[in-house]
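Presented below, as structure tokens, is a lone chain in the form predicted alone.
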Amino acid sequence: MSEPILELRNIIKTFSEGPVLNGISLSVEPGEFITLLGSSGCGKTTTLRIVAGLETCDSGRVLLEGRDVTDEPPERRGVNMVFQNYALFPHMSVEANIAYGLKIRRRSRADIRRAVADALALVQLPGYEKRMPSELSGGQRQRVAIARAVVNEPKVLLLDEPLGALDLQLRRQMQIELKRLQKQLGITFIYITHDQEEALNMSDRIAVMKNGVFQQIGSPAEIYDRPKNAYVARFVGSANILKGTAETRDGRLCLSSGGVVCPVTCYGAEPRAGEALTVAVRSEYIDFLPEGAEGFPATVKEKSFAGGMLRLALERPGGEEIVASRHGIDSDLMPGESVRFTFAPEHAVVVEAGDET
């Protein structure tokens, strides 16, 4: 395996409010697209800026490169920022925004207008040299704000949600054109957004942070099939937690709930029975069980449709709501009907129990 491009060794910030950051680690590999996912407020934003330079931290390290670069001002560390707002100059052409940063290296001219096209040319946006910010569409402005970053030939460049402004059509558009340049560039891209579709999308490994703390860093079938807590699994893909206590059947680890036992699915250190056993289950894997069959009982409360999916609302016994999803966009089942549902014990993972929200 090769160094890491980025390190951050036990990060720790705090504002007069209170702690931001407590004492986050993080190891980045070169051409690696990795995204810090959280609400807001959870510090990401000030992770990025930390390692850009614009925030100083209380304690802890940012090395670039194996070196220490804690201390430096933002024009030594080689790395360029994209932000949501865009941040062009309004009285600046296109050509002169994305020109900005090499005039100031001092390039000459011929290398100068050689990068810019070569830049306009990998966002798509050729022939527009003279167009001002003001005649562009917000997608059209953030790929020069983002053709303005990479022309520097940034070691590592960060993107504080820059898809935050745009409709939905066309966020998911640049997605797929982010992804697209940030392999064909090679560059490390560390991206922040509260999207979990966009994280899903396009990331080689998602930070989930909460509280200024990673709660899990993984790929995304890690952070989505094999949550670490019920606080991921409920922010990342809106998983069913439910709760009762561990009990061993044939050999295998079962959830015992409201008189009903399921096998589940265990990836760290198994509980002993009869203690507090926390699982997660996606929505989508909610299977309903023909009448008399053994199951957890629960009423359909409710049902709706979006994005292609039916979603029915259920609330078991104790008026815990249990979320099932069906493509398509209708179901026999009816509000107020008594149903029994289950999982498969693969679908049914066991989480940290911890504060869900």
Given for the second form:
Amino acid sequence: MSEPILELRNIIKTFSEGPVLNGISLSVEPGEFITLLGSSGCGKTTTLRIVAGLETCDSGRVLLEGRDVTDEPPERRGVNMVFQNYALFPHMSVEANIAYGLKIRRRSRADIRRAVADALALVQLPGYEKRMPSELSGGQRQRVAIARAVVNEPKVLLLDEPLGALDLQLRRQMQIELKRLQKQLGITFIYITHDQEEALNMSDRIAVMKNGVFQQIGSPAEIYDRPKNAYVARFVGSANILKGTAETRDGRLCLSSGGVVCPVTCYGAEPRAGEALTVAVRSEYIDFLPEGAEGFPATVKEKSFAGGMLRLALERPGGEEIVASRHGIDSDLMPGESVRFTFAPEHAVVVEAGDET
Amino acid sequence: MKRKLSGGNAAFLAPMYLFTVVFLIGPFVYMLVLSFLTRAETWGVVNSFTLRNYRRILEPLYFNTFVESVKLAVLVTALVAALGYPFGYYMAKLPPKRRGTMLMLVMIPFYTSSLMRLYGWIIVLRANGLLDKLLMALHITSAPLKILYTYPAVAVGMVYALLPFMMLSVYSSVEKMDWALVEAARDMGATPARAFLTVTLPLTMPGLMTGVILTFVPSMGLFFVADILGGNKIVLVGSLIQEQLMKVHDQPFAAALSVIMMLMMTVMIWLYRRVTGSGEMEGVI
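Now show me the form predicted together with its partner chain; what you just gave was the form predicted alone.
Once more the chain from above appears, this time first in line as the rest of the complex follows.
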């Protein structure tokens, strides 16, 4: 394995309002696209700011290419950031904005002009040198902000919800472009978002964050298919959570809930029979059973269509909500009807086991 | 506001126009006309056109007064900017709670009679006054400095009187700063000093310029500061106008002096608008 380009070692940070980061560690490979995913207030922006040097940490170390930069000011770190609201200098032209970092590094005028033109071509805004930021649309400002950061050839590019202020269509387009840019430049990206779809689309790895702790770090497929806990399962792809007790049948671990027993998959240490068990099942893996078959009873509460998907909200006798989704709009189930559902064992993943949780 | 006024709106605005004409344009036209008339032998004005009043301003005695006034105004403005900018800046960066307290502390003397505060300076600056005693007690000086009734005393008094304008106008523009911009500058390799010079300073320039206008313009005319702290030794344009009007009773000449001073201020404000590209003054007013 190559040397990590960025390493966070047990970072702790407390603001006056309370702890923000509770000892996070992360190792990033060169050229990787890693996303910090979490809802607002989870500490993802603080993590990024600590990497950039805009925030100090109470304890822990930040290493860039093996060099300890924990106490270095931001101007001596060699990382660049794309700010949430772009932070373009309003009193400078697009060209002056992009050239800002190059001028500090005393590059020649001809060099700067060429680099600016290249950067603008890269973000598909050629010829925009003389414009002022106030004359640009949101998407264009975003591109300039990215050009301004990548022109400095950072070791690591930090992106703080860069697409947050854009509308959905532009977001999708920019997602593809950012990914292309990252591959083309070979720069390590650390990307922040609260949008799980965006994270799944773009990342090589995702670090799901909650309350200043990484809940799970892994590839999108791992995060999606093998969530480590109920929070990850729910946050990424909003999985259904079923609680019950562990049981063993024919040598297989099963979930027993409301008198129904169904085999499940466990990637960690298997719980003993009788212990509490929580299972996550994604909405597309909820299968309906014909009348009379053994399955979990529920009532259809709501039926809606979203982007070619049929979405059925079910309610179990205990009151828990289960969401089932189908491609196409072919279900003849109507709200108020009673149904029985089950799921294939390989799609029911144990996210919490044992009595301690 | 270039919207066309409907009849109804015009009616509502009439009192404002009336006020402007009666109290602003009227007196100004009166003064302008007066400045081209001849002074009567004994008292009042004779209705005969002359440029003599303006020619008199070019006489060395009066012209030097203008030059000295401008010099003092430049000095005072520079000092006020040097002291007021950092203060306004740090005030804006204080946590909101303490910011309010600081604003109060700045505003309280601001609302106290300026004449009274100037007499306070006499107590501080006079020979063997507070300042002399303090400096001698600290063995910094061995004899009283006798600052009162000197040029520095006038400068100190003016700086003191005008500092709040600068602090408040700088404060209001620094308060509006988007600090992410400074972070972006640092992120791209700028040292704190460079980030300040290339980002914070240009973006707070309107506040600084407003402060400069609000300092420079009145410092040309604060004749009572020169009178009280300068004795009769320092004569400024303000004092000159007051003297010509109240003591010499040469109304046309006083008017001509006033017209020239107003022209200078107009040029200042025009320059300000050119520099900041806006007609609005930052903060105060």
